Amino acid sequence: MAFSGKVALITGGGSGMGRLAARNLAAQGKLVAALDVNVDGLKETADGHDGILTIPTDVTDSDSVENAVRRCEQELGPIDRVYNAAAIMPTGLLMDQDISVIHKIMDINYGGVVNVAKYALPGMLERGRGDFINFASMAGWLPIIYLGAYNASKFAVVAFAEVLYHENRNKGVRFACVCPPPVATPLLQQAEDNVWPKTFDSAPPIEPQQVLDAIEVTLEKDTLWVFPGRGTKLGWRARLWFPRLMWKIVHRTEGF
């Protein structure tokens, strides 16, 4: 186990990925500070688990973000690890969905990793330790039709925590962008009320807890990208080396 530290502050921390992160931590005797706009959800990730702090936040609000993290620290104590994982995923042609969606995923995907990063990593680096961990996708690498929004949400994140992580190298914060396929995780239903991109059934969706064991691995080499799943390093190489036959495919799978 990578994380070696007490407290955890968790970003969508009402459902998938950041609920499952919180209840594994808090098994652990970790102490949690599950953060999410879903007030509900957050209180369904609590139920049964002592550790959990729920504090309801917009990560899209710079005082809501300063607000929890101040918060978290008075209650539980100094921050020793952070899990950026709040996103919404709602898909369709960039021309057909609302201009306020759009700017909403921007907000919340990018924005929110910005948010927290500005409040919380600086007393981890003045503490010099703990884990700062943002979640990104290979939707930050690989652009496909219908997730347009999404994908340069996630490319803003891919080059934000890449330009963090080399900013404060060598100051005891590891850092990890983790970089995911399709997870199952209710984030992909978002998809299936919308338009859902053929090109995800190319394979199935991994299990959420195989992302949180990637990262744990990753944390313990202290590199910076976490590529879970079979084939996703491959895919990640092939839109870096090859990317008109990838867009190839893309067009071939979708009917475009």
Ligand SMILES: NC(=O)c1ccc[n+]([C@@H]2O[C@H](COP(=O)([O-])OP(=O)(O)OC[C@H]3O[C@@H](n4cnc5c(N)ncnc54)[C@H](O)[C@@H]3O)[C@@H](O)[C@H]2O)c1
Second form
Amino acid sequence: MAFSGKVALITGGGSGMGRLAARNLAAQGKLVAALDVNVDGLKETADGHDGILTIPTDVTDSDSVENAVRRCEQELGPIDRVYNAAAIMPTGLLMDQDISVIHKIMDINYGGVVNVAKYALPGMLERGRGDFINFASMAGWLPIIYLGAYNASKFAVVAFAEVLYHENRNKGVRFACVCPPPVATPLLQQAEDNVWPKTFDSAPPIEPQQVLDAIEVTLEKDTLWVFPGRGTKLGWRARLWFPRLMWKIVHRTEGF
Ligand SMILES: NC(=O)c1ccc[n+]([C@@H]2O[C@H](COP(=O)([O-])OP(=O)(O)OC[C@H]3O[C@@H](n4cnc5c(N)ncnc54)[C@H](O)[C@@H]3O)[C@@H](O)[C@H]2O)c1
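Other form of same protein, the form predicted together with the ligand, not the form predicted on its own:
All chains and molecules follow, beginning with the one already shown.
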């Protein structure tokens, strides 16, 4: 594992990949601050796992994020690693989705990343060490029908993470921007509960641990992009080089 530090702060720590990252690090004797709006989820994450401090936090609320960062540093120590994993993914056609839902997706998925960067990253840059990991998605590169609001939020994360990296490289902090295809976590239930894009069926979801392992490989190489799963990088290239072809495939797959 590429992590030699001691303290990690993880948003979205109450479920899925945030929970898995928190438990993995705690099992290695690291100290973890798990942040989430889901208090029950946080409790479950920490149950039976020493070393996980749970801090109920709404990442859209900059005061809440600032307090969580301060509490983490006071109780656990300087932050050596951040996972920005909090997100939501309600699906639907853009003209069918409620306006408040579209804004909420952006506030959490993109605004949350901004808030955590503004409060947690300055200390890491000052100390000249640490890992700053942003979860984007393949949806941050490949727009598809039914996922427009989530696509927009993840395109924003991709752009923010890329510029953040270029503005701060060579300052001792390593950056990773994670772009997985569908992963087997509770997030997918939000598509099940709304509209399931048939495009998701092009391959079975990958396992959360695969994503976390791919992050370590990227951090060790000191590069930015993480494309976990077979064929993910190819899909990314196809979108860059053949966007019209990709849209043809999306229309054919979704049936309109
Ligand atoms: N699961 C996938 O298919 C997939 C694919 C690509 C990228 N991702 C990204 O990976 C990251 C982790 O996703 P996951 O699959 O583990 O999802 P998940 O749904 O299992 O966990 C996300 C967590 O974010 C929390 N959250 C939501 N709103 C919040 C808020 N306002 N403040 C704080 N926490 C909040 C939720 O309560 C939840 O515990 C996300 O950024 C997601 O977009 C997931």
